[in-house]
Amino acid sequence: MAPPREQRGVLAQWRFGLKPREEDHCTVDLPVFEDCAEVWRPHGRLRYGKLGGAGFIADDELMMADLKLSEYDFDDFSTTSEEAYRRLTDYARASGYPFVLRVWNYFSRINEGDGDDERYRQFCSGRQRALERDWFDEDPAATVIGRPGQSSRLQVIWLASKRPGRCLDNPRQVTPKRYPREYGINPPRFSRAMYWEGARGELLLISGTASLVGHESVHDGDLAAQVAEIRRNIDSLLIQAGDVRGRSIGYQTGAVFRVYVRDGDRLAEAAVLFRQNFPDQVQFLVVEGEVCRRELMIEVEGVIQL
């Protein structure tokens, strides 16, 4: 672990669509409907440095780390994924922020390949092998999105804490690790959401949420219906989080959502549909990104500060 250096201002600044700046911590090279940056404010002293091959920035409670690996350095994509998660678990343990709350995964050609050779399924298999060696205490919230183009880079960004969160399921959906065999040799490993409390307040970290009921995709080919189904799934998660919290959670001002849309020509349409389905006070950004199943046209993730 490299010696930390102090920094002021932001815990993390996500940059989408704009030219990266020196102060940006997380740059995600996905096309966006409108150029934007997403800023996470710190609590306490900030420091940043290196954890092995990952850059990190941390405050008194949370750490954000960003790891990039090239597929060309490994035998296949499954091995690349395994190595990324092996490093993630090793780095988190060594960092002093051992509880991984949230993971974002970005790589190209997510649906390339047939059956178990599909790259998304290969990613899940590699992740599973790493976690068989070193399990998370609880599966974190997560997003896996395909980057348009032919990049060889796997980017894994994670948010970790000095104290654990509480993982949440959605009663409208099957728990991911219990998906049937038809979705691959190894099922996905994530929680539908993560609830966390700290000195800065409370966070609800909502995983990438798509038009799924049970374990099946619904509304194939109908973007508007998929957005409406996503709203129902997120509503269900808010109810579960409210039960854990002991009081209700709504779509308040501190809510920020990312909307990933498979077809870059439909970003404007997706923005209109999101605004029609979600309250006006919710902030959102629309990003071009491929969803893990071919029939899914859109996926939504969120962070709600309470």
The other form holds:
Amino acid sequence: MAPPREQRGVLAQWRFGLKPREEDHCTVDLPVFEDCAEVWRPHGRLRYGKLGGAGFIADDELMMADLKLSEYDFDDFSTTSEEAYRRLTDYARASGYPFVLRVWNYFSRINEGDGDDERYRQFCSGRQRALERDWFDEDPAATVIGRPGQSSRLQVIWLASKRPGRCLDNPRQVTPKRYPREYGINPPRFSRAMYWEGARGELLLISGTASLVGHESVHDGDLAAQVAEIRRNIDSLLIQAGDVRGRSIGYQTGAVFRVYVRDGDRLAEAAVLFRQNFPDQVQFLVVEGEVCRRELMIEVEGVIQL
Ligand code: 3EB
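Given the form predicted alone above, what does the protein look like in the form predicted in complex with 3-(2-carboxyethyl)benzoic acid?
Everything in the complex follows now, all chains and molecules, and the chain you saw is the first one.
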């Protein structure tokens, strides 16, 4: 399998705002503020593969996989999610890139359904069931975002490595797998960030970070205050990452962030707020996307190349 011409020669070319075709890799149909593509350069020779709904692009150290499932093929949404994570864990073991560093999950109507029936919670239940059968020692960094509209596609993109990363916790926030019962029967399973070192250099992969302190959402209804809280959360994470690395980490050039905004009419405002709250050298793109708790208006993720 070779990817479409415009995606050749790169480990990943993330594109937002387009409907992904079956053969597309890392294309996510979330509405964008400005057209953007984020290119991840390979290190060494590229290899391509395809297996059971997933496409794979790998270089000497890292593999990017993009799995698309239709919920119509499964009984309910939690079963769809379980199947996605079964394949992810199976493929990771079989591929030679067993260490899953980072996962991005996209599906529509994330906040539909009440209480434990909410689709995000169904997603968490399916993920948990798959992980009870087989999991890695360390939860990967992750993002879960709702795509506007009614698509039946669950898209799971993951970055895996031949060698392990080190997962990080954020002392300002409760570890997701220890969230109290009020957030669902099955807690989310992800780490706040993953630090990784390879021949191409070091990467800090920062999970979707929201205005959440402890386990509680804060600043309900206040977009500006949520962005400021996210900055504090990410600052705190960088301190942890610096400890693990043995050398401090800042927002150096080479930082690329993504900003997911629930209200499609507030993308421009969110871009201004991000600029005001984060250092100038941080590159970012703004896309429309629903965050997994209704009161959360915005979520920020990022990659810092060190
Ligand atoms: C949070 O801190 C916000 O379920 O994998 C962010 C990143 C969030 C990943 C996940 C959820 C997940 O709980 C939501």
